[in-house]
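Listed next as structure tokens is one chain, alone, in the form predicted alone.
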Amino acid sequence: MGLITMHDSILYWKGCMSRLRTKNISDSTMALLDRMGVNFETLDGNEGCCGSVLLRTGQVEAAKRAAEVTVERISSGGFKEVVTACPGCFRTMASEYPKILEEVPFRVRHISQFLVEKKDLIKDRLGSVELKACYHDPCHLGRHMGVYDEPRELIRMVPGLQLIEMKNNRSRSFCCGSGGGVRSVYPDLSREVAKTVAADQIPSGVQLLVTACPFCNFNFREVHVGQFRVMDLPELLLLAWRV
């Protein structure tokens, strides 16, 4: 990252996933942001929790002061945008934040949103990627908040790659097994969730299986049996991206 002023910079919010668990998706994120040259920022070890998992559990008092603490340090850099990979995050902020808070100064979007609009920063840079390969539509992207065309555009724009929809997708797509808290309470369960979704659900031949969401790479990543390669889309739009 270059040296930029913070207000017209964006703020590149990893969440606590991939700050601690699944760092190739906030490095390859960072990575994509600055080859597009991007100006952006990020909280590193001073980002905290946005909250969402309180919420998921009923601590709504506890997650409204997690919510507080979040807006005033972005607030307080001076971002008017917030960009996330994290759909749990995206929806917290976007969706949440406005019903427990007075205001919420800043806007926020998933990074398949971003990485849409600023597309002509991106299509004639990406190579050929002769793959099949499936996307999984996140929970809270998808259903929650809506965002399904999106990814499926940014999968599209890579020459090369045959994007093959799994069994049930869109508003009908299963879960990965991993949110609500429930990989943290019933990891096995959890696991298990993910290996029958993959069996059942990912077409045959299907090379390469793109996730949105830092808890669903994870889960899938962790279960798959090498059948076949799992990405976060910042990660496949590297692959794609022509030195």
Given for the second form:
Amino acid sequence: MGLITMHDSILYWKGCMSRLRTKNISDSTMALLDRMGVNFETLDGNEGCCGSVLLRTGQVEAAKRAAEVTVERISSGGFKEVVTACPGCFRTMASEYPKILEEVPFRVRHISQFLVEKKDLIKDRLGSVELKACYHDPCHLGRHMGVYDEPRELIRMVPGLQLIEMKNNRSRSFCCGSGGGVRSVYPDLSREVAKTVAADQIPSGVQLLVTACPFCNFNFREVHVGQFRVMDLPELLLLAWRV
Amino acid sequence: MDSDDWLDFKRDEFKKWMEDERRRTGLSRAVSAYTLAKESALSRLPELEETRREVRKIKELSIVRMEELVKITMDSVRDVNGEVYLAKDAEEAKEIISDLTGSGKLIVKSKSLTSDEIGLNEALEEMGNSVYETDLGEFIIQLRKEKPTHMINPSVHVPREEVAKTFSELLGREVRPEIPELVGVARGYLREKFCNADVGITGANVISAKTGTIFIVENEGNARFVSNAPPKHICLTGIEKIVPTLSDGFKLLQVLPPYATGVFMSAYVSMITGPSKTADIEKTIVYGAHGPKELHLVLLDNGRRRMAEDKIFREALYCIRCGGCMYECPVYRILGGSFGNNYFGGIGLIWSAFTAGEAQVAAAVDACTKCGRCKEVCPLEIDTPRMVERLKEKLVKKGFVQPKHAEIMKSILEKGNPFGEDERNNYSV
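If the one shown is the form predicted alone, what is the structure of the form predicted together with its partner chain?
Full assembly next; the chain just shown is listed first.
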């Protein structure tokens, strides 16, 4: 692999969840990028950890070390443009690295921002998906990074899909319950939050819950009671893609 | 930490709350009622958007000037013939108040989180006083020997059926689980206590330094009785409640009720500037006309100055205690009164850590998802998730690390992922 091709291509950063727990997200993201003809690479199992979980659990020194290693790994690959489907990685790299590190020599965006920019490569390729869908704003993506419109714009590009909003959405959206290191120490609480949020917030008749975060995706998939499917944003676009 | 006590007791508390259907029912009914009422009130008060920003500025300024405002308040209260004290911690505050009440007295109280913070009731009862909480919610949980679970609505977790049981025991007759009937029971029972009490103890929502005025906001009318009927009124409040002027106090008063209970204005606001007095006979001032002869204001530090010194935690002192963030918190909705210690919810973690000690809430801090919804719904936009992260960072340095989180850290540093999985072997660099 020469450096020149690396400069041309973007880095799709999978994040630990999509690498190891929600492969449905990384697989579909890569398949989608392929179909769009996007030149991308991944670091796969050599990614390491962005440090988000460490920051959330107060282990700041370790987080800083993880951040330094991550930046070194990405920049030594020559990447100038990083795209991730994990809002935790996105927030950490885009908004918190600049606070704890001297220099972050690349741009980081959430996949929804990237896809909206490239929407011309997508919009005529999507076939009809006749479902009533509801979108869940992830905390890291919405409240913490202000990205509310891009995922909705992408969902609305799918013909036949009816987007219904949750009772509380955008900045008032409810956390799925797995953020902040809660899931690892209080899994029952985490599941209970997801269950309550799904029951209280999703309007009746919804057949598909669209997530834009591997943690939300994992948590909602685990507790949903069968009335609706749970899919992450790239999965939905891939599903709609006409072969 | 050598022992895992800080973890175990919280885990038990969480479990009890999560499994208690009765409490969950009470809480979820209250959440629905609150959110509807607030939404409706706020939609009809667009001007509040500007007012709440002004209040944020008032609080920012007041906390910077806190020491100075304490002095001004002490002078102002003395000028109007009140007595005033500054207590550095809970023990000192209890001593001051116990000295003022003495023993063997009938004491009525209106709701005061600050009195819960210092464990005042227990101290007064130990001295042989009879203490009656008169706010309906506080009255209910006092009878049930439970702890309050919400700032504004301390019995939020007790549904009507349970209240009926408690009141039936109190009166020795069957009381039906009809809410108006239950309210009537409290009214009937407490009326005589108000009139015969030796001492009335209240908190305060705001203090205006310049005039030495105590603002008490309420809906039931019990705080009026408590602060007015007995011959001695003791007001206990934190030093962060002081704002410079009456006008500042009025600004805050406009924001509190809509966010606290979804009403434009609370039924009653008492403004108390010195004890009751008259000069109607020969222009000679006599104290204690129809109201109390003595007014004592006890200002409490108990960790507040330490909070003010830290540029991140200082923001917790801006809290006007509307309690809205708690109803709106996905974790509080499930953990209720176990999500905190003497204060609840995200902001309550900060308050509990400073006033009751970090070990009390170290494990509860890890139940906060740092989702930031509380900041969104806060009228003062207090950045609670940032404070919780900062508190967690501080706790970790002191050894309050969840074993699971330590394991995750080790795995991240050694294997590059939090799950303890070997990945790099599969990857050719």
